[in-house]
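A single chain, nothing else alongside it, follows as structure tokens in the form predicted alone.
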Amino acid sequence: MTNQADPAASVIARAQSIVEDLTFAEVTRWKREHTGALAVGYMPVYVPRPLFEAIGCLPVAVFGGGDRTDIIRGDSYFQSYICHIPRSTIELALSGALAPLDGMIFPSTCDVIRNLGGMWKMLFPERYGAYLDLPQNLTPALGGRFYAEELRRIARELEARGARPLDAAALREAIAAENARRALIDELDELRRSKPWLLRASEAYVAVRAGTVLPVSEHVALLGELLAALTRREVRAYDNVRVVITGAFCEQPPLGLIRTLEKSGCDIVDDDLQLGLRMIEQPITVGADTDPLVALAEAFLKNGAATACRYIDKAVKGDALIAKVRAANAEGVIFTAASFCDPALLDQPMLERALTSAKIPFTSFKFAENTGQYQTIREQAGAFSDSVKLWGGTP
């Protein structure tokens, strides 16, 4: 089948292109639109980017330069031993890449984004820079009102920028919207699962991941361009090992990684790709007199997914992976971590011995975003999903 025949090929075409540009061109024409109005980046792992819509912001997230930016100055501002994303974020914005957004957040992801955000902050101290801390106490009562307080200090700093004030009726309309654009990506995820043949994990990674730097609106018709356009496409389906891939919840795997495991065999049925736009697991529910500012913050204790990140409080480290491979009905799992990257690495040891104990079968490789070596990592794959052809469940 030709892209010519492809319905849906125009529109990952478009996504992806969307994705692959480092001049965040979307971000200057949104911008141009909306005179006076600020972008506000974000690193890529979860912002409640409802809060930001509502005062008339645009968050945008950034991955930092992937396999496509040549790290010169960046290395010098970190430590070698350390993960990939901060020294090529940096790269981004002294080259000018970064130019369109007004200000970052970085949201307690680990101690590196701590100390990127501090490193913004000294090279750009014109430029709005704010730490979002995440509640590690998951009451309500503690810890909803610690971050519902955080998220308000942060609309407040915003507003003193030039965006408009926090107002209830606009965040719950905001919420709203993130709420159709999640099900869109849902219905996405589903597809996934049930006939991965049809939608390649890669494809609806891009279609994803564009939405991080469009008006949610604008992601709503993208992704409900494509669903509709997927009715109509026409493939062979494949004989392929089904696996769910973790670990990379915030420094990316280049595409062509993605890519690579796909040609090795392999169905990605589920991931904890661009978390960001997943974190909630459930759709924000607010009540009639409830504070939707207060609901955003409950949303992320009571249905915020099990991530390294995240304090899981009293959850048993596995059983969220142990369900999510149980409900996309796959049959192995692949541990990709960004080298260097704490969080995910000092978690795969008790995320293994989870999947020992439920005989459920998973390599593991380690990459960078601008990691080449996709012969050696396409073999290991390869070998896996053969073996669990062969052998099924035995670890």
Contents of the next structure:
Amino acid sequence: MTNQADPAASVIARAQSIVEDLTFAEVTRWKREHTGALAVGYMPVYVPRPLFEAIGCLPVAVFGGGDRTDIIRGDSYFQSYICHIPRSTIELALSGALAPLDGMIFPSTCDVIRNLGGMWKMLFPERYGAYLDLPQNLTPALGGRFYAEELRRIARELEARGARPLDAAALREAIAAENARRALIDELDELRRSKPWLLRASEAYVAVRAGTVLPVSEHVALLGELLAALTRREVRAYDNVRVVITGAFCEQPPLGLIRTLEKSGCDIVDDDLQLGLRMIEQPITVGADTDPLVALAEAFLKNGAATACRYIDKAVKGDALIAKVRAANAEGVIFTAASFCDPALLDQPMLERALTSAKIPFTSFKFAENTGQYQTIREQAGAFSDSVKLWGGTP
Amino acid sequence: MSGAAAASNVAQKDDSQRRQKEMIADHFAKLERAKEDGRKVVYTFVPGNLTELLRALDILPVLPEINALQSGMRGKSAGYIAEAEKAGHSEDVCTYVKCDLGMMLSGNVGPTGTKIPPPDLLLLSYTGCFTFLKWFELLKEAYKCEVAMLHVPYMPDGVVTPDMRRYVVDQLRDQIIPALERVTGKKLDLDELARRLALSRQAEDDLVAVWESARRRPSPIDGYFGGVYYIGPMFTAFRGTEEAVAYYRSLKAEVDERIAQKLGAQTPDGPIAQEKYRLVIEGPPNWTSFYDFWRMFSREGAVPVASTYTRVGGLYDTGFRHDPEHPLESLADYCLGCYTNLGLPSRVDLLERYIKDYSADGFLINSVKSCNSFSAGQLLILRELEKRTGVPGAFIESDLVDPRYFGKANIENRIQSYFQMLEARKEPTRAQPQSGSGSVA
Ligand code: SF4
Ligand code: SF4
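Could I see the form predicted together with the partner chain next, after the form predicted alone?
In what comes next, the whole complex appears, and the chain from above leads the way.
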């Protein structure tokens, strides 16, 4: 299939160029079109984007510099045994690439991002920086109330810097828009599960990730365009092994690595890349008499995805991953954690044991966002897919 | 995480040390008999520990970090870590966790050689370290036991807000206390809790007096290597007990006596001959080569006069005390104020204060591979402190309990060069400037 013949090629290429643009040109454009409005960056994994949209801000995910940034100063801020994303983020910040952002939110993903928030405050005292403590206590009257207060605080702080005051009607609207986006992402995910050859994981990845720097309305349009184009796409089906990727919810593997897995005979039918936009697993419902902020907070408590950076409370470790594998009719799991990522790597043995009990084969490797050599990974993934095909895998 | 009481081979034993050793032996003996005695056992962490609450319900606490560090000191950690890595744990992650899991897989025999019983409850006080969550998820899987989770919000700006305090108090009242009552079958006696908080307060006053004694020249204490013994009872199973009050009373009397005799800090080889350099230390010590590490300082006449590691289980020298009049609020404030729960800017402020208040000639950061909570950002702390104080810093890397990451020769070289630089700064005729940077990193 040539690009001319591919009805989805142009929208995917556009999404990829947005994802790869480390100058945040889309953000600059948006700011030009919305004079005086604030663009607020945030680190992975999750912030409730509707809150920011409701107060007229553009939430912008910052996933570090990927494999397209030379680290010149960033390494002198982090020891070698700390993952890569904070050093490339510092590199971007010191080089001025984050200048379009009026501030940064550091959610409570892990201690590295938490401390990066403190570094931001020390390095850029004149710019807005806030820590967002997502609740680990999942009881609405406790964690829910605390979290709602956290969100109100951030809204107030941004209002003091020029954002619109938080308003229930605007928040309802932003939540509805987020639900619409979520429904389209669900459609894409469903398509990947049912016809993985029609939309490769690497393509879905850029299409979803592009939305992390766009206003929700533009992302909804982009996803709509992609879904429409896919109905016209004609692609040959391959006899690949169906796998789920897990562990790459924060630092992102380079696109080349995802493509390498695809080329090694794997159809990635589900993953936790871009978990931020998938964190809330159901539509956020706001009853007529409900405070939408409370609904937004409780959605995280009740319908937040099971991931390593979130306490699972009464749930059973591994159950969510097994359910994901079953729902996707996957034949195996590839653990793909960033090197030195404590949350993912501490979670992994528990997940592996759960998969072993469920007789689901798995393999694992580590990466850094700037990994450039894929040969070993290609061989490992190839061997894994062969073994799954031939023997059903050996967990 | 805490340095505690594995003081067995320090050359000179004071009354306080003997006392601490007995307290620990007695505690582990009680743990071994817990089942027969019908007492409940709760595992919990050092930062944000709720010892008074546990003691008020006659619960015996187990602190897995302390077991890990003591395994490190007894030369057992390498084997335990290997055991955990064999069971699938990554080389990249916190070695305290792996050491503890390895110990569990090897029969759960504690530092005094007695068996540690399995937990009746895991009290996950999530304070200042994300790894705690994962650690107890792993133990929950292994022991199939209930977890009571207390989410202590992080203090990015070093300020306890009313929302934070309320969140912690509400969790204590609505979830933690009921879970402890359920496990023990007892009702919490609030008067007993208040009584224990009053005991904590007394001990905390004495501990602060001990810390502050280091403002003197010579300092009568070593606020880091020695300090890890001083925090033993306070950070582990004994806060809020009469034994802890007696321990700190006797420790303070010993320090007063040293002051009266104008004695310098205690070292593994007796009192220090001459106090040449006064240092502030950031980061935990290495436990596998603890005495070698200590001697790298003491033999050069370098005395740690203050350290942040000795504040991970409670920061008392900025004024906080447990308050029997406001039990739950003060437990909340205690948890919130633990050192690793403070934002990086507040950590820098505290270190700056220590450097100035304790008239330090330098500061050293021991960056441990295990601990993202401590380590991420320490290179910026180094720069910022040098900028603010004009005092040079040194930066070394090691690990807590994984001997593979304690490069003795390398660390010793760095420390030696650092002391040479400090020496040169004392003599203005030599080339080094008196202010500005000059770190050994
Ligand atoms: S990759 Fe892992 S350790 Fe690194 S910042 Fe992300 S969650 Fe934290
Ligand atoms: S990461 Fe640090 S604070 Fe957390 S358990 Fe490990 S050593 Fe302790």
